[in-house]
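First comes one chain, alone, set out as structure tokens in the form predicted alone.
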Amino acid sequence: MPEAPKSGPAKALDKLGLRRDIDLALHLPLRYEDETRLVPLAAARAGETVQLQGLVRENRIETRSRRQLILRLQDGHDELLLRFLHFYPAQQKAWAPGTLLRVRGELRDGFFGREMVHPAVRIVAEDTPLPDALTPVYPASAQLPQAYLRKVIASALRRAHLGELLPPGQVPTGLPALREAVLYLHHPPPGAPLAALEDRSHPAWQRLKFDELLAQQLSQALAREARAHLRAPVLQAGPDELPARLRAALPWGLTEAQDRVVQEIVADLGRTQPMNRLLQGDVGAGKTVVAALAAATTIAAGWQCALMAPTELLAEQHFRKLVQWLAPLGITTAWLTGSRRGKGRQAMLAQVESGEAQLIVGTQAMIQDGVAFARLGLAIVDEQHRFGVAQRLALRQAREGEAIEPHLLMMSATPIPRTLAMTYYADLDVSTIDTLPPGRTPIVTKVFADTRRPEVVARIRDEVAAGKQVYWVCPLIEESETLDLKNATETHAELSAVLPGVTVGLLHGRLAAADKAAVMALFASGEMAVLVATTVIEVGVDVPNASLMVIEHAERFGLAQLHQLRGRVGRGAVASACVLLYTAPLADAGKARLRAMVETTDGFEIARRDLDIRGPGEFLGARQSGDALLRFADLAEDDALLQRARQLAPTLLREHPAAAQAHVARWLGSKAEFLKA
């Protein structure tokens, strides 16, 4: 029989990934409430969260400013006012005068004396014991009350297998046994060091972090090992074949860095084991031509190559560039995106299925039902961090049969800092283009308050008069009640009015694909001088004559996104500038991002600072289909634990393979599947 659909709290647990007893046991508290002691009101200080006990002396409803329930609690000679803005009639009845209550909340000095607003309340007897451990507060959702979560976790802890899996002597010195650490973290005793628990420096937390890092390192090694048993097509081209002809046809030579990464990729393509390589390089480093040479090698060997990009605009930029290079060499390229429908789409699908289309460029539409590749030898995923893991897996699995796995090349203009690469990308080979092609001009970055917009508009006039082109990027398309941001439509109208005789275009995500293409064609040809756009132009747009990038409300953008947008200028020999307009006051994170943009144009340094500001979970996006692979460990704080885990992982796999597999299963469960992407 099929499993009955889950509902209510069970469904909420499933959504949080809490499916096994061990999942619940490893669902650790965010913080704790100390309900192990009572504080006399006379000894409590305003601003503290305390637990008090006293008799209800008064119970009334006030309706002066708004309807609220007021209780007066007697604690010895002192009185405490309890104020409830939301309450039920049953509560008013239950908390009648003479009832002994135990309340916990933040103590305030109010107009009518000391008070608590919406404290936690329990009806108790004189002999009701205090808990013998701190009360855990767990990460939860609206459908999962803390009381329910505490109950199911306590039940799971009695059943979960928390025995040691690691051989003796392998746990770092000074760390407790796993069972001891987990039980301590769920129920710390009275007097436990709250600061060390909440900043996760306590030895019990260190043990959990170590085990988590070890599971992550083991899973990456297992994923790499599993790929060693898969078979991929051997893709090789002769010295006079397609790749050599493409190189000869290019109007410029490759840089030393480009040449090096091409050799690394070509070596991988010539092996029977599937390539799993990340190609990273700063904005404008020339990754597309490397991808073209990889595609040419694949096609020369008689196989198909698919290139998937996250947006139609970027896919179209790639398509145009690749067709320009490859069509004269006799390569047939297909174009598959969501907007391509009807007979045109059917014709493309037929070309892909028959093998007539040797290179297929598109969006995630190429991994939907109805797309069948004849002989897919290489899958290239551009801006790979913008895709979910399931999408990358689907592209890998779009193969001829179970016996053959396509090679995978992932490209990113968001460089991965070294620590992150060691942790999250340990299963990948990484190629880095660490120099820019010659002829690129450095970009000057300026930060202006939005009160200086007239100066920026004057600069635009000068650029346009000199025959240059300008981008103006806005974060929204239309008015939002919640964010006071200038929108693209309004800015387009404003610039059109103050720049008479200048062609000002508008580009945003809600335009039809044909309209987007028309706008970009006008801008690329130079007929349009100013392009007002949302972040659809973040990647892939290449107009060498564009010399000025204005980013409005720059404080609202992430650092990687600002760097990507800045990379739309400085792509030719003309001197270029990027102006970051901000609205005061700036938060600390906003200040740090804008300062980084002014201080460096190095994508690797930008990535390092971005990691510092945002942390690895946000930096990586959908690496684990929306779930952070590391829940507890912090790469900035736990480097020593990471190094120990990296040292132990190969030894454990070699000498204790069953223990290694069990450790990964305990920590990752079904998530280990996502490490293949």
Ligand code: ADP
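These numbers were taken from a predicted model, which means no experiment stands behind them. For clarity, a rigid core is taken as the largest C-alpha set superposing within 1.5 Å between two forms. Positions refer to the first chain, counted from 1. First, how it differs from the form predicted together with the ligand.
After superposing the rigid core, the C-alpha of Ala306 moves by less than 2 Å between the two forms.
Residue displacement note: Gly330 has its CA displaced by under 2 Å between the two forms (rigid core superposed). Residue displacement note: Arg108 has its CA displaced by at least 2 Å between the two forms (rigid core superposed).
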Given for the second form:
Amino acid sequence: MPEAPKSGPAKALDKLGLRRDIDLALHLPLRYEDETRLVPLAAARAGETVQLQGLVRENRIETRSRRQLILRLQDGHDELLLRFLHFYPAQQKAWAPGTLLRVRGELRDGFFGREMVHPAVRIVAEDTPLPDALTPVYPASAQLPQAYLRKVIASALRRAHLGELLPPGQVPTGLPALREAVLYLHHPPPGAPLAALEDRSHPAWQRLKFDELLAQQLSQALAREARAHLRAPVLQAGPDELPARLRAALPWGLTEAQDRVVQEIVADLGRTQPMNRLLQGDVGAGKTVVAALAAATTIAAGWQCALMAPTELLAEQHFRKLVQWLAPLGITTAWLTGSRRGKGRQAMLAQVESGEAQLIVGTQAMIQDGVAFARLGLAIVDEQHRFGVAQRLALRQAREGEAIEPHLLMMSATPIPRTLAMTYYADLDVSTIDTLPPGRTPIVTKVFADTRRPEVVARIRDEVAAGKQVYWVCPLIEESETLDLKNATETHAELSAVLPGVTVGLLHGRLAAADKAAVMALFASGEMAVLVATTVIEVGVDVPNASLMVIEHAERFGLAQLHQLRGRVGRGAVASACVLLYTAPLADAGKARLRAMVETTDGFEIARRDLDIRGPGEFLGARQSGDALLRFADLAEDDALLQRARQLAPTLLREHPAAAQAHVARWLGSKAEFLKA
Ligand code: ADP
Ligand code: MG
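Previous: the form predicted alone; requested now: the form predicted together with the ligand:
Below, the chain from earlier opens the complete complex, with every other chain and molecule after it.
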């Protein structure tokens, strides 16, 4: 029977991947509140967060400055004021004089004596017991309230199977059993060492981190083992064949970094095991030619190569560039996208199925509705972070039922530090292009208030007069495509008016694919000098003569997106600039993003700052949903535990395979699919 659709907090749990009892049991508190003790008011100091109990003596609403509810609470001979700026009439009624209240909050020295603002309040009796453990505070959200989480986790803890799976003597000495560690972390006893719990150095935390790292090591070993049983075609090319001829025909030589990654890829293609490799390189690093060489190697060996891009525009770019490079060598390229329908599509499909098409470029349409490759040897996925796991798997399984799997090459301009990459994607090899092609002049980035638009227009005029080209990117307006379009259309009209004699084009998501391609072709050929666009040009567009990028409402873009957009200029030898226009006032995060853009052009540094600015809070969703396999351990900090886990994993797999499987299932459960991609 299909599951009933979930709603409210249950849906939020599901979204975070908190589905099984064990998932909830492994959802650990961020911190704790100590409600186990009552502190007499006389013994409490200002600045401390304390819990105390007292009788309501007075209850009144004050309206002098801001309307607020004031309670006067008596504890022994001492008095405390409680202030509530937000309250319900029912609360005022319930907290009537004579009521005994248990309150918890930060004590302050106020103008009228000691006070607490918005403490947590509970009506109690003289003999209401105190809890015998600290109260957990879980990562919560508006959709997933704290009280609800406490309830479902407490009940999951009663059911979850937390028995020891590891053979005796294999857990690092000094660490508690898993059940003990989990229960302790959810409900530590009064007086537990809070500092060690908070910085996660406590043995209970160490145990969880160890188990998590072990699960990661095991899953990687399992994935590697599974891949070892797969067969892929051996793709090799002789010294005078296609790849060598392509290199000879290029107008420039490869950089050392490009050469190195090509060697890494070619070595993989020559093996009988399918390659599973990520090629990363900052925007403009020159990944396309590397892909072309991999394709040429594949085709030389008599197999087909497919290249999948996230948008039609980008696929079109690749198509043009690859055809320009490969057609003179006699390679037949097919073009498969969603907008290609009818006869043309049928003809392309026939070419793909017969094997006549040697290179197939397109969007994800190529893995939909029954495209059958005759001899797919290599699948390349550009900007792989844009695709889901499922799509990557589908591409790999495009020859389902066959004994042979294609090699897989993923490309990304969003840099992932090496250690992180290995935990994000199990069993992934990484090649990095770490230097840009020579002769690039660094992009100068300027931040201007929108009021300085006329200066920017003057600058555009200069660039165009010097034979250069300009992008003007309009922002997302509250994610509304219609408004987006209006904005871009208006800017297009405005620039056309103030730049007489200059060809200004307009590109947005609503244009038909053919029209988009036509606009791009005009811009690429230089006939169009200024291109006003929505973010459809974000990834991959390559026009080396473009020297100025103007981004309107830059404060609305994410840092990674700004970096991608800026990467559209500075792709040739011409000195390039990026102008970030903003509308005041700027929020702090917006300010920090713009500052980061001015201070660095290094994609790795940008990625690091992005994490800093967005903070772990925003990352939580993604992390919990399985994008990252490590929630607790920190590869830098927990190296000793990682080494132990690395040692133990092979032994466990060899000698206790069932325990190893159970351990992986416990930790990764629903994320198992993720491990394959
Ligand atoms: P990305 O890594 O962002 O996909 P591209 O492959 O689009 O980058 O390359 C960016 C630009 O650099 C293109 O115009 C490309 O032709 C050029 N390029 C690539 N490799 C070299 C090289 N070795 N020397 C000079 N220019 C190069
Ligand atoms: Mg690219």
